[in-house]
Every structure is written in C-alpha cells, then in structure tokens.
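The chain below stands alone and is given as structure tokens, in the form predicted on its own.
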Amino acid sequence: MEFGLSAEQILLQDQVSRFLKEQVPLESVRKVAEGKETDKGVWSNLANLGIPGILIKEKHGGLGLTLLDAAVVAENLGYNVTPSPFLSTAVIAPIVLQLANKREDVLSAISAGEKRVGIAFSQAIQPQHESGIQLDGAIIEGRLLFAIDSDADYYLVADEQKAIYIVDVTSGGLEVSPLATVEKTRSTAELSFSRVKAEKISDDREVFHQAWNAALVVMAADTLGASQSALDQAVTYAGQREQFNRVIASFQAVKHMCAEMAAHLEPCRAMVWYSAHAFDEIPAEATMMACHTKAHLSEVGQFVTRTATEVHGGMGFTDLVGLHYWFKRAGFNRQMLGSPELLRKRAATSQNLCA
C-alpha cells in the first residue's frame, strides 16, 4: 500500500503554494506583523480559492474535504507564515457547528468569506486562576484569555464542562481586547463578558473533543510548515554564505546541524498525514494520534526553527532576514490548544494508561 497525497491533494498544495508565493511575500508579513495592515486582505484572498468552507458540506457553500486537505493547507499556510484566521474559522468553527447541526447561516457566512468564527476553548482545555467564565443559563460572566483572533465576529467558547457556546462580539456586554504575544502573525484577544447572552451550540463532550483533535492536526501541519520553511531557509543560506574562502555549507559541522534538522522533520511529515487520516476514517485512534503529533511536531519546530537561526549566526536574529517569524510561529504553536505535556497525559488518558 502506497501512502501518500491523492493527485487531487497534490494539485491543491501546488496551488495554494503559488497563491501564497505570489499574494503573501514576506513584506506583507512584515506589515501585519507591525500592525500596519490585518489579515483580512488575505482571508479574503483565501476565500476566493474556497480555503474557508474547505471542511463544509457542499450544501452550506463549502467544499465538503478531509482533515487531510486541511493539513495540507495548514502546511502551506505555516511554510509562508501567512497571517489568518484559518484554524479558528476554517477548521474549528465548522466541525463544531456541524456536529451540532446548528446556525447553517454561520456556516454559509464562512464558506462565503463574510464572517470569522473566534475561538475561546481555555477554561475547557486548561483552566487558569486569573481568568474563567461562571454561567447562568446561557448568560455568561467572566473573562477568558488567549481566544484566537482578535477580529472575529463570532466566538465559541468553551466552559470545564466541555459545553459550547457561540457568542456574536455585537453583543451587549462583550468587550474584546487584542493581547500582545511573541507571534505577531496571529491575532489573539482577552473577551471580558459582563452578563453576555449566548447560544448553546452543544452539551456533547464528543462534538469539544473531535474539534480540539482536529485543531491539534491542524496546528501540528502548520508547525510542519514552518519548520521546512526554517530549513530550507538554512541550507540555502549555508550555501551562500562564505568564510575564509569557502561557502559554510561546506563545513562538517553546519553539514551535520541540516542533516540533523533534516532527520528529524523528514518522518513527521508521514506523522501528520496519518493523524488527519485517522480523525477521518480511524476514530479509535483519532486522539491518540492528535496528542501524540501535535506533541510531537512541537518539540521538533523548536529544534529546527532554532538550529536554522544557529545556522544563520548573527543574521538569524534580525529583521532583514525575518527568520524570526518563524521561529516565533512554532513557539506560539508550541503551547496553544495544549502544551505537549498535558496533550501526551491527555493521549495516555485516552488509552486507559493513567486516570
């Protein structure tokens, strides 16, 4: 058995790649990144090649793929560490409303490109002493810190019962404040809810626990793109850069810091491939492997993305070369939705191994 991307995956990959090639050079990064422009140029952008409705049924507007067709998206987006909404919107927002079978005008909105869907699933995933949210009926009150994207017109948050809700930021009483973070690419808010009326999409823990697997899949194909960005960055530069009369790519020592980064993101690839597989047609292993990859591609992007800048020397660390952004993406992948400690506890859990 062949394992690998349909001719059809293949074709989508080639296309977003020369989108985002063409459309979301680094200069634009550089832009949203220094709060000179958004992302909503992109997004837009995006839309217009279906990216948003890419997980929505066909009758809704969308395009009705696999989680694997998202990850190949992700991949692409993480390599280009283009700044989106597409892991809230595209990916989250749609697997949480349709297995709720709720607000088709929300899913039509996305796949259209008009509306944005924000995720606040902290107090679920890992409550913190500083924030949370308390419910009364379907009224909630509290603050929540880190929701993804800062400029959503909806949020679903989640309570530590795994119940979702989905919130309109018009509402009275919603204040949304952006929140400074190392990875500038990516918007995330602080919500402060002051008696919010909200919609309860889902009571199901089943429905919390598939969009979080899925999330993680994504999240890990995003940081397997940043991190072949990382290296291919690094070997070009090794063989341009010169010392005492030689490129430093001829170097054993800056041969052996590729080759290492090489080996060990080369079998990852294979890691999230499976992962998305599984979540579509596998759900016995849906979790397991979710945890266990996102886990997984976080500690290589932080190995790989720092030994590029090692490799770089003291252009790693500048603007010019914007290695950074890289850097900085598979950091912010690192802890959000689950460090990789708690997402290995939660894969063994899973398996009946701990309580």
Second form
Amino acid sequence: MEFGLSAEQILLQDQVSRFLKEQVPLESVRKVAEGKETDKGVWSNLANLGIPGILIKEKHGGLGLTLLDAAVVAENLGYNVTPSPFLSTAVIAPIVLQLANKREDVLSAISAGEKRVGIAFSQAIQPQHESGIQLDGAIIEGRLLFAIDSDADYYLVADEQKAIYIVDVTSGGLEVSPLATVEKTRSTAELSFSRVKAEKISDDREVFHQAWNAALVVMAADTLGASQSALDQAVTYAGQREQFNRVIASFQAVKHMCAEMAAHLEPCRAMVWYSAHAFDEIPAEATMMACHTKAHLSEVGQFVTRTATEVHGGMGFTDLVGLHYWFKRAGFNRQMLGSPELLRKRAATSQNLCA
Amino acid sequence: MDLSTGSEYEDFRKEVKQFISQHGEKSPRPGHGSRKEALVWQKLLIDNGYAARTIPKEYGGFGAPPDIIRSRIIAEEFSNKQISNGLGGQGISMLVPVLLEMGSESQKKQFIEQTIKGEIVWCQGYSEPGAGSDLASLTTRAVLDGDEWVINGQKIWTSTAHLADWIFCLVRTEPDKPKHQGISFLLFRMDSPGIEVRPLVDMTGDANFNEVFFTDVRVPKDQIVGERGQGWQVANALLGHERSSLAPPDATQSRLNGVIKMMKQKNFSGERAIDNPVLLDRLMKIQGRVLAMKCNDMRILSARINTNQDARLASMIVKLQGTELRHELEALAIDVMGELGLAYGNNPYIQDMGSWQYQYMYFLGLIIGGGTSQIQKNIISERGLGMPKEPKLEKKG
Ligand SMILES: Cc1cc2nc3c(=O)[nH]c(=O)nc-3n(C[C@H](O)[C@H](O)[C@H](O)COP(=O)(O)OP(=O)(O)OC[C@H]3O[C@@H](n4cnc5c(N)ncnc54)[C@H](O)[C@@H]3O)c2cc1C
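Switching forms now, from the form predicted on its own to the form predicted together with its partner chain, please provide the structure.
Up next: the whole complex, starting with the chain shown before.
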C-alpha cells in the first residue's frame, strides 16, 4: 500500500515546478493579466513538456497519463498563478472527446499545442437567468455566459440535457466577446449564437458528468497550489517584516494565523490525491469525492488566501506584492463550474441523501 | 498511488469479519455492561490478536509483528460494526508504549500484561494547579529518603484517578536544575498511604477527573521510568501517543454515520432533517471535512510504511483539527433535534441515551486536554512551519 505520488509523479512535479519558476515568474504573469501579452507563449512552452496532451492517448500524440498526474500539474499551475487554458483544453476537452470517441483531429491538435478548446457548460450546471441556448437539430441559437477561455479555436457547449456539441469559432454566426472578471490569469467569454452550425459530440449524460468530475478535481488541485503558495509567502514575509523590534513571525497572533492555514490546508493535499485516484480507479466514489473536494478546497482556499493577505498587512492589499493574484485564483476556482453549495448538494444526491 | 493491499490482506479482512459475526454480540456497549464483561471481552480480543496485537507474548500480548495495514483493517471493521475494540485508557494507550520503549525489563514484566488485560487501571498525573500548558513548571516534589521517594504536592484534572490502581506521575526531583531537567517519571499505587483523591465534577455532570493530593507518599526508589531527571523526555514520548489517539477519523466517521441515520429516519419538526436544505448543507460541509481527515490519515499511515514519504505536518495537525471537527459534528446532531437536543439525564424523550450532548461537551474537554488548541497551534507554527519561538520573559521575583 502506498498512498501518495509515485516516483514518476514526483519527477513530473519537479519538472513543471522548475519550468514555471524559471519561465513564468510573477512579472510574466502580470504581463498577461494586464493585457500586454497573451498566454500563448506559456502554452506553447508547456506544449514542449507535453502538458496539453497529458490526458490524451499516445496514439493521438498525448502522454496518456492519469487524472492524478493532471492534478499534479494543476497544483503547480495554481502555485505559480500561471495563465493557461489547462483546465478547458487539457482536461475537459480530452475527456469528452475520448469518451465520445470523436474528433481525433482535435485531440491531435491539442496534443501538439496547436489548438485550444474552450468550455461553455454553465447552462448544464446551473441555468443562468440571463442566458441560455436552444437547439434546432445541431443548430444553436442563444447566448452563454462565462465560457472558459476567450482565445479558443473550438468550444464544447453543453445544453440543459447535458448533451455536448462542438463549434468552430470560425463558423458563421458565432460571436465571442471576452468577459472581464476579477481573475486575469484565465479568461472567460460570452458566446452569442445566431443559428450556428454545431456538431453533436455526445448526448450521454455520463460523458458530461465524468468531464465535470475531472474538472472539479483539477480546479481543487489548482486551489490547493494557490493556497499553498499564499501560505508559504505569508510565512516568508512574516519572517522578514519587523515591527516593535521583532519579526512579526514571533507574534503569536501571526503564528496562529499561519498554523490555522496549515491545519486546514494540509489534509486537502491528501484529499485531492485521493479524489483524483478515485476518478481513475474507484468509480463508485468518484462523483462524491470530486464534489466534496472542490467544495472543501473552495472554503479552505478562501480562508487561506484571505488570511495570508492579512499576514502581509497593508502590503498584502497592494498590487506591488501581487498576492491578490492568488486570492483571485482561488476565488475563480470557487465560483466556476459549481459553487460549494451546488456541489455539496450534488455530493448528497450521489449518496441518495436527497433528490 | 497504490491502495491495493493484496489478497493476504483481503483474507485477513474476512477473518476479522468472521470473528465479528461470530462473537460481536458479546461486545460490551459503551456506557453499559459490567467491568467483568469488559475484561472477558478484552481477553478474547487479545487471544485472537485484535487487541494488544503487537505486544510481545512474554508481556501478555498477541506477539504479532507490526503490520499497520492489518491494524487498520481491524480498526475499520470494528468501527463499521460499532463493536468495542477493547479497553482503552491512559495505561493501555499511553503508558504501555512508553514502557516498551523506555521501561526496565522488570517493569515490563510487572506492568504490561496486567495493564493490557485491564487488571491494572492507570491514571496520568501530569497537570497541577499551577502547571497546565506550562507543564514543565510543575512543583510536586519527590525527595529520596533511603530507598524510597517521599512525595508531596498536588495534581489536578487527573482523569479516572478515582478508579485507578496505579498512577504514572511527573514529579520534581532536581529542584536546582533548569525546569525541564529536574523532572522524574514515577509509578506508584493509588492506595499508598498519604494519597487523597477528590472527584471533580465536569460540565457533563459526571466526575470524570479529580484532584489528587500527596502527603508524604512513600514510593520504592526503583519505581522510576528512565533516569532520574529524565522524566521530561519520557513524558514527551508519551504525549505523542496521547495526541495521535484523541480523535481518530474512524470514530468520527462512525459518529457521522449516526447523524446521517438520524437525519434520514427521524422526524423532529414535521420534515426529515435531511430534506431541509440548510441542515443538509451543514451535514455535507462536515462530511467534506471528515473525508479530508480520512485521506490525511491514509497519508500518515502510508508514510509509516514507506519511509521515503513525509507526513510530519499532516500528523501534527490531527489533534487540533480532529477534536474541533468532532465537537462541531456533535453540535450538528443537537441542532437537528431542536429542543429535543437539550434532553439529558432522565428525560423520557431522550435520544440515543443523550450521547450527542455528552460527546459535544466531552470533545470540548478534549479540545483543552492533551495540549490545548492554542498549544497545538504553537507547535504547528514552530515545528511545522519553522516560525520563531515566543521570546522568553525574565522570571518574576
Ligand atoms: C477532559 C480533560 C481531561 C484531562 N485529563 C488529564 C489527565 O488525565 N491528566 C493530566 O495530567 N491532565 C489532564 N487534563 C489537564 C490538561 O492537560 C490541561 O487542562 C491542559 O493542558 C491545559 O492546561 P490548563 O488547564 O492549566 O490551562 P492553561 O494552561 O491555564 O490555559 C488557559 C488558556 O490559556 C491558553 N494558553 C496557555 N498557554 C498558552 C501559550 N503558551 N500560548 C497560547 N495560549 C496559551 C490556553 O490555550 C487556554 O486557552 C485534562 C483536561 C481535560 C479538559
């Protein structure tokens, strides 16, 4: 019995972590966040490491690895607040297309880092008051908000019945308008469809649910990394900043803030590993674990990124230190693809505790 | 990640299940049954290797080699079926491991077998009125007089002292040395002349702990564990055993199952609690935290088998998180019951023998006992995160 990362996974972790520290430091993140650069450079560098194809089978040019491997990568992306379309392009899209056995061309293009696929699942997860789509055969009409990635080449669109369609952004009638959010390291968009021709990928709800579960685990892993970094930064800062002739790390109030962050966060690591493993190997627990893990990490991530900011005092509130990038990263992961309340309800439903 | 445990372990699990289905009904239920029944059950468990499993045969144990997975399987199966996994208490869970590690051969022979069989009940004499969190400042004195220690002083919050046959006790033997180097770890009988036990009623209404007074209590010189002045090291080894045993996730899981059952089956206010979205959300929030602690526990277990893994911080947070979580879980059950949640004592409408209120309070006690939550946070920040210690103040006077 071995509960933890394998030697290969630790190697992957080291490799990605080293790459991001060297190649995508906070200055580079800022350039993307401020709109001076896009995340395309980062993504093509990550493609050199094979990251876009991490879940794609080798016959389509991917690495053919497991969700636990993807979670390892996501944790590092969160740790470094790396701008990238990892969640949509490297996790959700490959799972949908491979389960449905569709669009090998897109899978190969993803693996090569040439194409990115955005995700518009909000109507299937929680129909939004202001938006919605209607299907006429495979012709889409309507509007969807908060699609993930405003720079995609394709979008996977899910309707209320959880059927999934793919549309090409060059199709006539589709308009993609970026939607600003607090989080600038990943983009969202409004998709307006006026009689857009789409291709049906799947009407099997199971495909949708599996892709959703994988997304939840990966988002939780991203929050785990973001929170770990916020805690590490707080401990480091507290060890340097002096007030009242002593480092603030020697004040018990500050120590206890840090201890509480660690006490809440440390069990999350094991939880993320286990739910990724459940997705890969223990299907009976996969939905419950995925929902609980993202919901729980959302709560812990909110607490940790807020508390780490407090440890930094006024500096924490400035753009200078940039801690807000981690705060917003966790905030984005909390809201997108299911709020904690919605996911806890789904966790209950999966155990037949409610309808 | 490899959570398979191999077919030998699956066979072992079957054995345990079979034992439970064959003998389970003899298990004493918490709060019920005589001491004699409990001792008979304990003996059955030891004979079958389900208690005192790794304690050598020569000291009355089952003598199996340490195997964390087998121990884990036993814990899981017993907690699933809510069967008693044998006697607990400070003697078995704390003193025995320390004697095995640091006791003399004759101490091992004299105490371990009788302790694990429940024939000697122990209490832990650490805290004093002036030395709680700051345990090392304890002042109970022991002076050597010929072949005997003569003890004077007072302990407080001493759990089960009113039931105990023996005490393991921290005393100051070297008053001139720095405070951590002047303490010794003594073992002595609770019926020694000069000991007075005064029960202290706690918030549950029971007297689970006591004040213990020592007036010229005489103890044979060799009833010391470790060397003279090394009591602090011995005590610390033992605190490790205490802290890891206070809120095991299996027990928390089985209480959670109890809340879920109550919320599904009982109708306290015109609807099942499980159908109330607010209570359901609270339940799910707690379930998420229980799952996190269970995963954390698997990681700790794994790090004990695989020495290349590091779970130090994961272990350090267990007492803090586990006791707080358990307290909140018990509170949820009380809220589910509404006014009925208050029922206690001989109230004819009481649910589950009042165990939810009882445990709700008991776990507040455990948040404080065994090193308070604040002391845990000191430990986590200093030893876990490497933050500096409190600056020391000059001694008063
Ligand atoms: C149910 C229960 C069972 C017990 N059983 C036993 C037993 O069998 N044997 C035994 O020897 N003892 C036992 N105890 C005693 C227990 O170990 C002490 O109560 C505990 O260590 C706290 O000490 P104290 O009560 O003196 O509180 P204090 O040390 O006076 O603490 C009071 C408050 O101050 C805080 N505080 C103290 N020091 C610090 C610090 N350095 N930093 C931050 N905050 C601080 C504490 O966290 C607490 O909130 C038991 C206690 C309980 C509640």
